[in-house]
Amino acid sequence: MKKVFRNKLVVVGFVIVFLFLVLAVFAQIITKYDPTAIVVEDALLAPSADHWLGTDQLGRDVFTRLVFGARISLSVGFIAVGIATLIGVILGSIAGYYRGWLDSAIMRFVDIMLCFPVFFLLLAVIAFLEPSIFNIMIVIGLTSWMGVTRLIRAEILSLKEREFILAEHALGASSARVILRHLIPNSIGPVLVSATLGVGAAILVESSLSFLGLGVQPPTPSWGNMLIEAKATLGVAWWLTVFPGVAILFTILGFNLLGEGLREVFGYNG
């Protein structure tokens, strides 16, 4: 932990994601207004004292609905890239230990879905389904798994003829324990590497989404959908967009400079 602290670039990202988290799960204590409470009077109002970003055209607090629309874009990106990582580390783990033809069924399921335009792909699956927070999770972490699965494979390709790994099976221990137990756990560097930059790159596809109309749907704020709903006025009130889009930027940035840092901290080059 000494080692990653050192870091400057983990130290800003983590700062970053930590005030955002901050905001996020305290929510409710920071701000005093109604995320989705319309106050048809207090249109269209210019940051203030009152309302620290401005409203909305419907009244709205822009603050308020930006950070509760954290609450849903952290949510997906964790939860999506979860999904994605568990999903990557088991397929990667079996081929990378058993190889032979179980290898080559899985590499080439992985090489079929690399050909597939990720972001056209989801928009296909979520036109069928209905647009939901849940479905943009399961979607976004069923269709990024494949990154994780060859890197996964490629770390347990160099472990598995390790000495220690060696010495496990020569003492008789199962395949099972020496996945879990050693390969595994000896691979989670470049794995946390890649699900730190994964969040980001989550966040980044539901705001898309939302902002097409196929994500979170109004009235449950969203950095997306309030993008897209100040498209309306963005000749008369320029604190719709600007702020939406500055918490996307910055949030990325943290996830991108936490990755970037873990990934020199761990030495992996991928």
Second form
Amino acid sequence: MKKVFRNKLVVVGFVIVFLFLVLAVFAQIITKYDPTAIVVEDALLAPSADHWLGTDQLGRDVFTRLVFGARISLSVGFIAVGIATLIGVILGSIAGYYRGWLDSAIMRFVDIMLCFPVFFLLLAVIAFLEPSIFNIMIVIGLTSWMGVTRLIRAEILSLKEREFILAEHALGASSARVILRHLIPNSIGPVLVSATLGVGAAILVESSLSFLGLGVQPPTPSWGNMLIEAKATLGVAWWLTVFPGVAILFTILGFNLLGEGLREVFGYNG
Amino acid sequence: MDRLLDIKNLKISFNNDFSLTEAVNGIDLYINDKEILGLAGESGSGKSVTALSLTRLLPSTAVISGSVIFQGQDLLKLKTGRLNKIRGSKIGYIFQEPTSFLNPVFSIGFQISEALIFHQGLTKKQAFDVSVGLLEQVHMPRAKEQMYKYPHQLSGGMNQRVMIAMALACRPKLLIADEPTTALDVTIESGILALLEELRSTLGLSVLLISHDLSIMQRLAERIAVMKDGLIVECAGKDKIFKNPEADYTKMLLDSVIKL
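Can you switch from the form predicted alone and show the form predicted together with the partner chain instead?
Below is the whole assembly, all chains and molecules, this chain first.
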């Protein structure tokens, strides 16, 4: 643990991510406004002591909406990556451990999934489903597990030839036990790195989808739909576009720095 | 005397798409109850492959034929699930390079307890207590403290004691020791051999001791089988092997032992 926090990238990334996490978790305490309450007479106010980041065309407080948007973005990021990692770890370890036709089948399926441009696949799927936070999480998760699968498979392939795995079989451990208790814990490092980077990527995808109107639906605030709503008043109210943009930028920067830092600490490439 | 393990006409080859390598070409070997059998031979002679084949620990490219009768069952024909109940609980293994045969991400205590939990159904707490006892039995100093250590924090000799404790956790009938001291210093080697001798008599173990080093055999083994190129060239009592060897290869092996 000490070694992890001696890495500058990790520290900076962790501080940024932690800050957004605090904002998201304590959203209700941090701000006195309601993110969806419309106050027409306060429309388009510039940043001031009352409204730190100004208000939008319906008089809603931008800071409040950003903070509540952080909740949406982060939970989409974490849950989507959670789903992707779970699928990836299960399929990857089965493929790497059992090899044979099962391995070929799983890896060819990965290749097929990788052929699709993910974003258009997402658009197509969302177009059929009702766009909601819940669907977004699942769909992003279901379209981003391929990298983790490859990663885990490669790790397991090399790990299972290691001597302590032979020793474990010699002790009479079942295959399931060897995979769950010995192979997966030993390959957790690169998974952690890819998951951290994945959270940033998932948040970006969610923002893009919301920007296109296929993601989180108004009035629920999300960084992406705040941007699209702000587009109409771009010439008058700069604060409506700049702050959500900065929030997206910093969150993704935070996750990427954290991921890169962890990669350096664990010593993985690629 | 009762035969604990009876190997008949064991043949092992490794088969891949390009070639077939014959590692063991039909050997017969038996181990009596409470006996130490030495299996000697140069590297590549098939000793380790033989040892691993007994409980089918070889990779799936290995083709094994013959029979290995252990307590009335042919281990080569047993279903993997049944075999898993014998591995570790009736037949224990210790290997050459102790540090790399231990899982780096788990503590010593976890690894010793593990087999106790899944073979004997002990709770974590019970397994912990038994494990401390096992570490004491293999003369691990400050056994309780060591339970929380990781393999990289211990020396090779200490890790070998941990492996022996793991192998003996479920009180096996047969211990297969594949070059147990080759990776260790001579002084530590002597300690480990003394430990094996002591455990054999206190626990009534049979041991299949595999080594290229005849001086180890002289100290521990009662009978010695000499292997070369996948065949057993000679198998006899210790005294006969050392005083009156028949096969030329045995004589050569004896001549190559460094004398002080």
